[in-house]
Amino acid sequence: MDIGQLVGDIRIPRLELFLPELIVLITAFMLFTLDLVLSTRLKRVVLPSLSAIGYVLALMSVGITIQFQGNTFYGTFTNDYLGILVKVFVLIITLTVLAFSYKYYEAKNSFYGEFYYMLAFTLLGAMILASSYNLIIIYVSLELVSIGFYILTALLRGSFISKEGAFKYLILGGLSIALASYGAVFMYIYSGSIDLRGILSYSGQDYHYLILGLVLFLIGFAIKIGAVPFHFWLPDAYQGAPTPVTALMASVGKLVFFIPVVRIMPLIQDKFSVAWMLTVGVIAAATMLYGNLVALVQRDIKRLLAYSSIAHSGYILAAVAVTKEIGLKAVIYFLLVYTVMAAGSFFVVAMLERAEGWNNEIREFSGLRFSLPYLAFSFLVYMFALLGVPPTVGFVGKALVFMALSFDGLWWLAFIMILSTAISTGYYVRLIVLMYMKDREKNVTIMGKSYAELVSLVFLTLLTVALAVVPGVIWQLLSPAASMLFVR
């Protein structure tokens, strides 16, 4: 091939499809450069402000990309309804993480300029991961998100558990990437394609490589989402990380790590529907039961919420096992609303950690309504949402999963889901009883609350209720995404 032919084959990428990611990429490099040249005093003002401006512009540009759907970069990047929906939630949650980070790191005396550009690169990886079927792009974006989380977890000055959590996360994260990579290799050997749609639509004679590849690929993602028995890293990493970062991992991380599985869910079910239902169903049941049972005996609130996060991976996996379109809709809905519930609950803890003498012990929630009524009320709403009490998004999410299971005749899994939810009542209601029915353990005062924090908290609390009161809003948005994926 001569140079003329090579140049002639080059296609100009459709950058309008990649506009939000491009804005975040530019923001990340600007933050990186400014972190090198600015004084510490200026960094404290410029880096958070520039991050916020970049993310708001990216969020606005997502609206523009709705009219420009399709593939670009030689089919490796796909801008569709699902990707757009995920990017909206990912950007909103990252903006709220920014709002809670400034005061948190100030109180912990742990300001690092690296936090802002690592957050931007992590966000970039998450947005790309939400928009690709290509194995190489999925690998690169998965690494970008994971490396960002490893570093952000360790950014707490003088904290041993922060470093320990980051180290465990790094080891298990490396294992998950290795397994997913081996899985990708076997899938390529089977089909000769690196596009997941091409791999799963290929009709080869020998399915062994495909099955082995899929198993390894999915185990890699199971580690990332904390599904049992691949969950060991999660409680330590969640407890050790700075709490705004824990919120990011529990919300944005869980959302985008599930998306590649969601994208190929109908394609896998087409080939292996019975094996898929049984395997995913068993993992979902074990994850729900284990997460909720272990959460019952936790004394540290971050570890309790970490095990709650494991249990919620089980609820989402239960819907993943369903082979009908309603299952896909339930998965997408639950993933989106869980980002709001999980982020909100960890943000409350992030604010409480700034109170003098606060040690994240559950007993310290006693009588919180007397000291901080607005914070207690927000936490009450998040606990009700995580438990699945109406009128919150958690209730609608669990009702959808139950409905999807019943449509597919998975009654045994629906029963385990109800049993798990009943078990979870023990620790969610315990926190509510401590806050509202017990005398105060201590007078909790948070110094230096910012307007950005309060506005974000009110916004997320309202969203937790509003998306349940008018579920049609989000349903109208996710229905085209689910219908587009569920083509048989």
Given for the second form:
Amino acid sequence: MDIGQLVGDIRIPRLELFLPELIVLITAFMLFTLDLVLSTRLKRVVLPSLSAIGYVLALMSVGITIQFQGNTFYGTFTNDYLGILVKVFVLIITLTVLAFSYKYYEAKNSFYGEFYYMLAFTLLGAMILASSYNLIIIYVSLELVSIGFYILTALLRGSFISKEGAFKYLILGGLSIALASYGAVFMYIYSGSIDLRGILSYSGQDYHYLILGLVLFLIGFAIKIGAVPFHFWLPDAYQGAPTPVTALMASVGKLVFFIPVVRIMPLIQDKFSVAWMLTVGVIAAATMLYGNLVALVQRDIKRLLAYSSIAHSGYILAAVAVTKEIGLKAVIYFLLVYTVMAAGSFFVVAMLERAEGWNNEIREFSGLRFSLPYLAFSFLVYMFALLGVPPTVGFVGKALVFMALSFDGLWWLAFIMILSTAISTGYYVRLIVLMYMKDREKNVTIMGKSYAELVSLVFLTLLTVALAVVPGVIWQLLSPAASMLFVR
Amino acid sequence: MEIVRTDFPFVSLSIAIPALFSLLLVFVNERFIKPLSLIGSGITFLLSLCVIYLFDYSRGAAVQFYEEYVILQELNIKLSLGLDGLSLLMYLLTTLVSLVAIVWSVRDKQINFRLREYFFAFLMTESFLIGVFASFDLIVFYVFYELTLIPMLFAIGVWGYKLRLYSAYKFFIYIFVSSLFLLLGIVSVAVVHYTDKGSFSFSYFDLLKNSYPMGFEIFLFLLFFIAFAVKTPLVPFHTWLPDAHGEAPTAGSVVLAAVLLKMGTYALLRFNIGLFPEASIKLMPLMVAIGIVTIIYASWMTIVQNNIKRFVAYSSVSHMGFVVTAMFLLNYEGLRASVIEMFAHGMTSASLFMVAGFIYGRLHTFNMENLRGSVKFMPVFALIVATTSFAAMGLPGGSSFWGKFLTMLAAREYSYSLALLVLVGGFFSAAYVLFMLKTLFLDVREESILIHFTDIRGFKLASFVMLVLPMLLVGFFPHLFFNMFEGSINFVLKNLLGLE
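Provide the structure of the form predicted in complex with its partner chain, given the form predicted alone shown above.
What follows is the whole complex; the chain from before opens it.
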């Protein structure tokens, strides 16, 4: 082969599409290097600040990439509205995780340089996962996110439950990756393509391979998002992980693990609409009911929120079952706003864990309003949001899911959603009642609040209400994102 | 439906003023809380009087003082606020009862802690309630409808009596869960509009034009009905109410009974009958039956109560039975009866709950028998109780007379037996009221502990007077009120008969 021909084939990647990822990548490597060379005292200052600067720059560069949309790296990386929207939320949440983890680790008397670069690599994986149709890229970025989570979960080396959680997560995560990649192989056999769009628009003879491939691939993702009956790792991992990491897993993790499913949702529905509606609907129903029922009997707040997270996977899956465009919009909206609610509620727990004698038990919330009025108020907002009471984002999310279900006439699923929301009222309202209507059992004081934490908490709380009161802001990006995916 | 836009935002102002005052309460010194709350709800009440004065009664069913602000262009969700005759009356009721509740709370001895939050909750409730009655966008309506739950949850849970946590829970769960059906119904109606017309709309005026296949219309009707039946409440969805009322602080019960229950009946008329006329006609026998059962069952339950709060609570359920029965007779008299009864019951139930609160303040018990013979020592109080009770019973000159009289007239249009059933209901309601009066005042005790008690006066007397006057006004000059909603009712009837 002629050299010139070979060189001619190499197209220069459009790096402007990849700018935010590039910045995070560079940040990650800088953090990694600095962690090796700096002294511990310097690290404590440099690593968090450098991460923050990197993420803010990346966030700003997302704005630039809006004008350059399209594919690059030979079609393996796609920058579109959906990707941009996801990246904005992922970056914001990661920044807040940074804000909360500093004091958290300080209170636990530990500092890990690994935390910062693993966080950066996880973020990188999440961002790439959010913008690809390519099976290989999805696989690699999925691994990157997952490995990041395994390590971050196990980071509290002295804690037994941290290690246990990470271990369970690792085993089931490994299984999920294995299943997904096995599924990918079948899809490749069917179509000869590794691009999901190519695979699903290909009309080959041997449908069995496609179905088998898709089922395995989706089971892989079902494990990741904690859909029943693949959810067993989730409560343990959430409980064991350092709480800011739990927040990351519940918000960013859930968001990006759903994105490949969202991307191929319209394409699959084109082929198997009835089977899809039924299968996903049943899984959604089981997930909602199971998550809420088990959450009802939890005594540990982190486990309660973990089960509520499972239930929310169910609500989102209910909209995934819908074959109309509104379903796609509902999924994307609910996913995005869920990151805010979930992260916020776990952050409150992260702050509370710094209080003396705090064991994460639910009854410790009694009279929290008297000890920590502002923290209790923001937790109240998150609880109402998770429950779906207006004027919070949770309400808009649920309304959109109802609307989507009504479009497809999935009444049975809507009624199950009402039933499971009814169950969830029990534990969300219980927390509110404990905080605001019971006398306090003990005085809870949090030592050493930082401004970064306060600003983040206020910001997330406001966002929980603002995105519902002024829904136009998010809708203007959401609408084209959904329409672009939903081309029929 | 005609829409008259306004130059001056009366409605949004009357939603904003209580809300702004409640936010103000967060920042002010403790001693300004009560005066500021009084001023806030006072201004809102005056504003509502202005609106009543400026309202053009000759325009029939027109929605006046209409304002519109876009919330979400893509789904066509608008903050559309306005008042027609029906909502005007409810709006007046809200501002009046909220003011009364706040005037009462100023001197309520039970309310001696967390004052800031207490008055915050009540002002917020007022603002949300006005929002409920003035919204002509179904999503906005739903949002306000749900929002009223939150301050009430706190009012019951924080300042309530012994079983307050249980009752607060029960109240919230019942109403929140039932209203999820409403949410599903609302989005489904909008989806039907979308599939027919190709664009989203949650506007009441647009959705009025929808038409549905019969079976589906009944399904939608029931989705709406579940929510409103729980809110109203109708037997067998009523079990949250005696608990919530029994445990709520006095002002909480007042607002709950006088206004919050009206949200259910108002919405039944506005949405169920308005949006699904054919299903309403089809389901009429069922609805009337539920209404009659509610009247009779709740009256029986009332008679056996010793606790005066639960007594008034059950009697409220029974009155709501009258409202729903009258409403679903679907004729002119029936609709008139239901609306005037809503207003009348607002006055009487509020007043009776304050009676309960007054008794508790003196005796620290809700047991009626403990007050025996008090007429001797508290004549003014006894007079107020008697007036209120007679008005509630349906004696001519009292507010409930017109409701009950017209209900019977409306029932007579269908059959004598139906009218007879309503009559029996009326008989029961007279029975329990007389029973209460006898227990409270006429059974004379030998050595009364009441001898040292002073009669009612000051703020508490004022709050009673503010309710008794309109009660008599409705009784003696009903046309003033009938004129308000005449046009709206004609519109509903035309819609039902398919004339439009």
